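Next up: just one chain, as structure tokens, the form predicted alone.
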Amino acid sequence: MEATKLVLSGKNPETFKGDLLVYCLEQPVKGKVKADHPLIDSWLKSRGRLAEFSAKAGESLILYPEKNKAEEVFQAKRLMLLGLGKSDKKHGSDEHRERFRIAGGHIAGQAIRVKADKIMVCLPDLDGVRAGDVAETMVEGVLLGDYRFLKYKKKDEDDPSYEGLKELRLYSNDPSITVRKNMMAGLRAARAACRARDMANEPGNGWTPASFAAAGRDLAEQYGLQCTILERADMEHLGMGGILAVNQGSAEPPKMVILEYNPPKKTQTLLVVGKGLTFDSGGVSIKPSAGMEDMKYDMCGGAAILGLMQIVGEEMPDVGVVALVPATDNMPSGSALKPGDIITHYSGVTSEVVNTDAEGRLILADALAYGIKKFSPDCVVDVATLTGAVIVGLGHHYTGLLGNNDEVIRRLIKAGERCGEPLWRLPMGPDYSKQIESQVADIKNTGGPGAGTITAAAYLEKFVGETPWAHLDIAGTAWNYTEKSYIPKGPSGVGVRTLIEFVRRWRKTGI
């Protein structure tokens, strides 16, 4: 996918000589499907296939153009008719964007089945839908759906694996600069999300805190960002007792990756923090062995933040963006953190560690307190696979959203809707904060079995002060996400596109 060539064309699709030419058709409210192209319509009628293809959402029909004098029109090897479903006037732009994103995923699925190298998609021209939105989301859907992770699979010379699209062409009746800009925005968002998926797919022995540091340096070098890596000695000097405590049982030293993007006329700064737990065994409070292999995904928040900074570097927005990724793993050993231990965070807050498997909030607390004190941001957003409780509450369909500022929350919800990554706000308040009161320290790191997602956020809230803040708990959506045509099994890359939409639409006004 990374090497896929993207082209916007106004050239007649009939002359396209690639592997797959795609036409998207709406399902009529009444009557039978009609195609704008007379030959396609004729094929459907003459072959009696209208009954087989009703243009329901995701339904497809593959045709093979006959190379003879009578029908020597299409030069493509295959023709795909893809159903978009019925148009609903009640749907807003966000629903339409997701509609085309899903259509793009179905196109990618068909390309995988036929091992297509080059495809062309004729962008539908529909009433009430902007051509730029269609181009942007179709590209996202195709490229997100085209994702695969083959790094560790041995190549089979007799049956080589399909390595993805080499060229994606879009045909539009409106190949304008605006449509082209939207298309490229979709390309950047998809590539960054897939980069986050790559990080998450790496095993615990293939992606370590040092890998986060190396990735941060690479982004800084490529896009002119400023990169700082805090090492263990730096954390000890600063008193970052949370990340140091989680790292006690590990053979791998911790890292705090800091990336800064500072535009010339910066007036505001956004701080983003991502949990970079490269493997979570649970520590002394060890997890059950079944499914523990998925705990390599506990760094998806950090991956999302680096994906965001990739797009920030490419698009150079007006607002400053600072990213922090506290990175470590959580392992049991003779030196590991123990239940009942008391630690002191960077801010001076003491915490009784009731459960060493509630470690994400410990490393995020240090990062939040440090980032806010050092950079004085106008807004802070953290992203983390923080609690299993969010899956109990929301399943794998919504990201949990909590925070102290209604406007920040509103903007994030809107960004998620626009990207097809819905968020659901959960309440906070003093009753929940009481659950994390400790008899021997300022706070404790769990609040009991009830409201686990909320009490985890209440813990983080202790470290943000009055700064406008929002917390995204992606434990239910970072992997095993809602089944969609453009979401593969494994890590989804969730959060990357929501955050860049949040940044793109940022306005230089007070929160």
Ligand code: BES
Second form
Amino acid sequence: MEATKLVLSGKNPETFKGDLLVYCLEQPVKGKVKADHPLIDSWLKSRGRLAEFSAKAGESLILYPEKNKAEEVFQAKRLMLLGLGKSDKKHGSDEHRERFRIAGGHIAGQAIRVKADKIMVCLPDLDGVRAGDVAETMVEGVLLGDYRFLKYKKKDEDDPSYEGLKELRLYSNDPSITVRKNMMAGLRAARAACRARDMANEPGNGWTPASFAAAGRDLAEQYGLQCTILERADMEHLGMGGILAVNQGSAEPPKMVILEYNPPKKTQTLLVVGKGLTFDSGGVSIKPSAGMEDMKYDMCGGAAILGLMQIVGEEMPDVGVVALVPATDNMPSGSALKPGDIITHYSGVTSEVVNTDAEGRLILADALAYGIKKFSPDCVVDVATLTGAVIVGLGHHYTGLLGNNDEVIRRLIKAGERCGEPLWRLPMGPDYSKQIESQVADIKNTGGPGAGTITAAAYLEKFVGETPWAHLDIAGTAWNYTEKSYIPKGPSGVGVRTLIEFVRRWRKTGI
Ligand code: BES
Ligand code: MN
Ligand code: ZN
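Could you switch over to the form predicted together with this ligand, since the one displayed so far is the form predicted alone?
All chains and molecules follow, beginning with the one already shown.
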């Protein structure tokens, strides 16, 4: 899909000649719906055609302005009224932001339905809501909602498929530089999340560890980042026994992608690590066939990290960001890792592999230990589709959050709330860590039936030492995510926007 052109305009929307002109209306607590536009307002007041429109969240109505009628003042092909729902006085700014993302998603849905290429959205001017927030989140909602993955589908000659939005115009009665900046921030965030979705949508044979390496190199070239790829020989030399063990049964060589963004003025360094498991069969501890195809998504953490680095490259924040994506698939074969095998991680810690399907922690352990040793970061955040257990605990609505530093956790929760990607913290501690003690090695890679998400994090904790660290378990939110207008079925791109928000709000004082 071509990139959508984005324009902020202060020009009278009546003169917009495109396919769809959208007005967003609030549902009043009582009485009739009101509109700023006098003609629309009179329609809403009259008992006629629009009187039934109640402006409930997501309710929409499309009109086709006819010639020689009052509505002729609208030059657009279609006029759409979209309900924003009631404005709860208790809404904080994060809830308002989410309202506009959702509205944006509904607009995208209607645009897809009527195959509208060029649309204009009039940004509502609401009490107590910053125009910049509206612009940013409306753009996010529309662009995230307009996402589809059609690469492998044949084009239908008789019914040419809709190519997606070519132009999105926002009308604002405050088209100031600040609003424009916010709008562009929304654009970057949505594009990066869609890029992560593209990677995730690729099947296991379309997106391999080598694809991660190529994507890393492309980003580096485009944004002047530094890219290093550790090959199998490098991993052997460095003693990365975790990723090598997981890769042992595979026909595809493993890669460790390292991307470095160094700000012009060096302040602090954030290390981000993403699980890049391009297909998780479970290995010798093989998964059941039903639903196994979904394990092509086991690289969503790695995709989120590359998405983040795209925005970091564009925005050049004044915190250094180093990204690590350990990439491999997890396959059974004669040479594959076996239950009971003992491996030695990069840090020297030995681990008894009780279950080869608990492979994510094995590759992350090497990446965390290596990244911390090599880059001495001030903070580490990892993102991984790590455990099915997080779905048991939190379903598909919240990302699991664990870590060793209250301030990092607090900031991540805040960032997630601002982005509509909520996170819920789970506890850690010595009682859970005991579950991964092994008789024969320093630790083992599973912790028994209880608290699977926590024991997985307890495993990672062994490799971060004193560094402030947080872990996002996105197994429930990376796909099959909670139903939202701006998250189509398939991979959600979760994590990209939360992490860029976390980076944008980084204070020079650090953690
Ligand atoms: N990639 C899976 C986790 C997963 C499961 C993600 C379901 C999304 C949906 C991970 O590698 C895994 O297999 N974890 C095991 C760990 C267990 C063997 C201790 C799990 O969660 O079952
Ligand atoms: Mn697994
Ligand atoms: Zn996995």
